[in-house]
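The chain below stands alone and is given as C-alpha cells, in the form predicted on its own.
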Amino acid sequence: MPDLSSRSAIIIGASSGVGAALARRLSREGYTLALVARRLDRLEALAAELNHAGCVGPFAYQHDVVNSAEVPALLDQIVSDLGRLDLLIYCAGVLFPNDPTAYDTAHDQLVLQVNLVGAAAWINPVAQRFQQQHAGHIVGIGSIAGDRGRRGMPAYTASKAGLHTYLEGMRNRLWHDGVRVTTIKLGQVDTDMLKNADRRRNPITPERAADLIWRAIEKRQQTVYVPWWWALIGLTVRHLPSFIFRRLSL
C-alpha cells in the first residue's frame, strides 16, 4: 500500500534517459512513483531497482502515448494505486534524424502525436484534478529546439514550441488555484535520442539533467533552460533576424 503521507508522482516516458534518471532522483526524495512508458520490460527493471533501493512502490504501467483514448481510465487506475497525486512529469518524446532533405508525413505526424498531442492528453485531465484539489505541479520537458523553427527538424521544433505554449496557457489558467506548471527547455543530453542530432554541443548526462530539473521543481520555477547557459543561446537564437537564421546550418 502507498504511504499517503509521502508525495506521489507520475512520470510519462520513464523507461530510459532523462525519464529514468528523474525516477531515480524523485525516489531519493521520497516520492511514490508511477512509471509509464511503452517498454514494459525496462519499466519493470527500473521499478525493481528502485524497490530494492527502498522506494515505496513503484508502480509500472505500459502505455503508448499515441493511444490517447487510454489515458482517462489509466489515470484513474494510477491515482487509485498511488492514493494521491502531487506531480506529473511529461517526458515522452521522439526525434528523427536532423535532415533538411526529408519530407516524411508519417514521421512528422508521429513526432507531433508523441511530443504534443500525447502531452495534452495527459496534462489536461491532470490539470483538472489539480484545479479541483487546489494543489499540484505539472512539468513538461520541452527543448531549446522549440525556440525557433529549424530546417532539419520542422516537426520536432513545432512540437516543442507547441508544448511550451500549451504549458504557458495551463500555467496562466491554473496559477490562482495554487497549481504550478513548469516548462523545462532542455539542451542536449547524452541519451539515445542524441544520435539523431546533427552535432553534439556539450551534452550533459541524464543524471545531471534530472538534478537540474529537480531543482526547478523544488523552486516551483516557471520556465527553465537546462543547463542554464542554453538560455543565452536561446536569447540569441530568438532574436536573430529570419534572413540570418535561415542561413545557419541548424
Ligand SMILES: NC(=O)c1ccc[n+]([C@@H]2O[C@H](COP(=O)([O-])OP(=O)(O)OC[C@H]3O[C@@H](n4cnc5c(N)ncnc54)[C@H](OP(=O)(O)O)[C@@H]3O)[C@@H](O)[C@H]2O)c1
Second form
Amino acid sequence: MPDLSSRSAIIIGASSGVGAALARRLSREGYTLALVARRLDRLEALAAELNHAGCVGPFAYQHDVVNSAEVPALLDQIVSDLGRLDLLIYCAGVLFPNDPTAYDTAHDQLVLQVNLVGAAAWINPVAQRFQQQHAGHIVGIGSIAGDRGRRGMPAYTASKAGLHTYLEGMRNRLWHDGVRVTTIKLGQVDTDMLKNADRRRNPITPERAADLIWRAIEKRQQTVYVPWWWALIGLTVRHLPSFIFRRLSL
Ligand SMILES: NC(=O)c1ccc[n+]([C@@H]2O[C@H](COP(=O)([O-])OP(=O)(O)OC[C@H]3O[C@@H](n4cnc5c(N)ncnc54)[C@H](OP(=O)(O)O)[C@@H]3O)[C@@H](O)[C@H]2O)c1
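Right, and the form predicted together with the ligand of this protein, after the form predicted on its own?
Below, the chain from earlier opens the complete complex, with every other chain and molecule after it.
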C-alpha cells in the first residue's frame, strides 16, 4: 500500500529521457509516482529500479496519449492507486527530423496530438480535481522551439507554442484557487529525441534537466527556461525581424 502521507505525482511520458530522469528525481524527494507511457517494459523496469532504491510503488500504466478517451477512467484508477494527487507533469512529446521540404499531414497531426491535444486531455480533468481541492501543481514540458515558428518543423514549434499558451490560460484560471501551473521551456537535452534535432547546441543531461525542473517546481515558478541561458536566446529569437529569422537554417 502507498504511504498516504507522502506526496504523489503522475508523469506522462516517463519511459525515457527527461520524464524518466524526473521520476528518479521525484522519487528521491519522497513522491509516490504513477509512470505513464506506451513502453510498459521500460516503465516497469524504472518502477523496479525506484522501488529497489526505497520508493513506495511506483505504479506503471501503459497509455498512448493519442487515445484521450481513456484518460478519465485511467486518472480515476491512478488516483485510487496513489491515494492522493499533488502534481501532474506532462512530458510526452514527439519530434520528427527537421525537414523544410516535408509536407506530411499524418506526421504533423501526430505531433499536435501528442504534444498538445494529449496535454489538454490530461490537464483538464486534473485541473478540475485540483481546483476542487484548492491545491495542486501542473507542469508542462514545453520547448525553446515554441518561441518562434521554424521552417524545418512548423508542427513541433506550433505544438509547443500552443502548449505554452494553454498552460498560461490554465495558470490564470486556477491562480486564485491556490493551484500552480509551471511552463518549462526546455533547451536541448541529450535524449533519444535529440537524435531528430538538426544540430546539437550544448545539450545538458536529462539528470541536470530534471534537477532544474525540480527547482522550478519547488519554487512554484510560472515560466522557466531550462537551463536559464536559453532565456537569452529566446529573447533574441523572439525579437528578430521575420526577414532575418527566415534566413536562419532553423
Ligand atoms: N530533448 C530535447 O532536446 C528537448 C528539448 C525541448 C523540449 N523537449 C521536450 O521534452 C519532453 C521529453 O522529451 P525527451 O527529450 O525526454 O525525449 P524522449 O526520450 O523521446 O521521451 C519522450 C517521452 O514521450 C513519450 N511519448 C511519446 N509519444 C507518446 C504517446 N503517443 N503516448 C504516450 N507517451 C508518449 C515517450 O514514451 P513512449 O515512447 O514509451 O510512449 C517518452 O517517455 C518532450 O515533450 C519534448 O518535446 C525535449
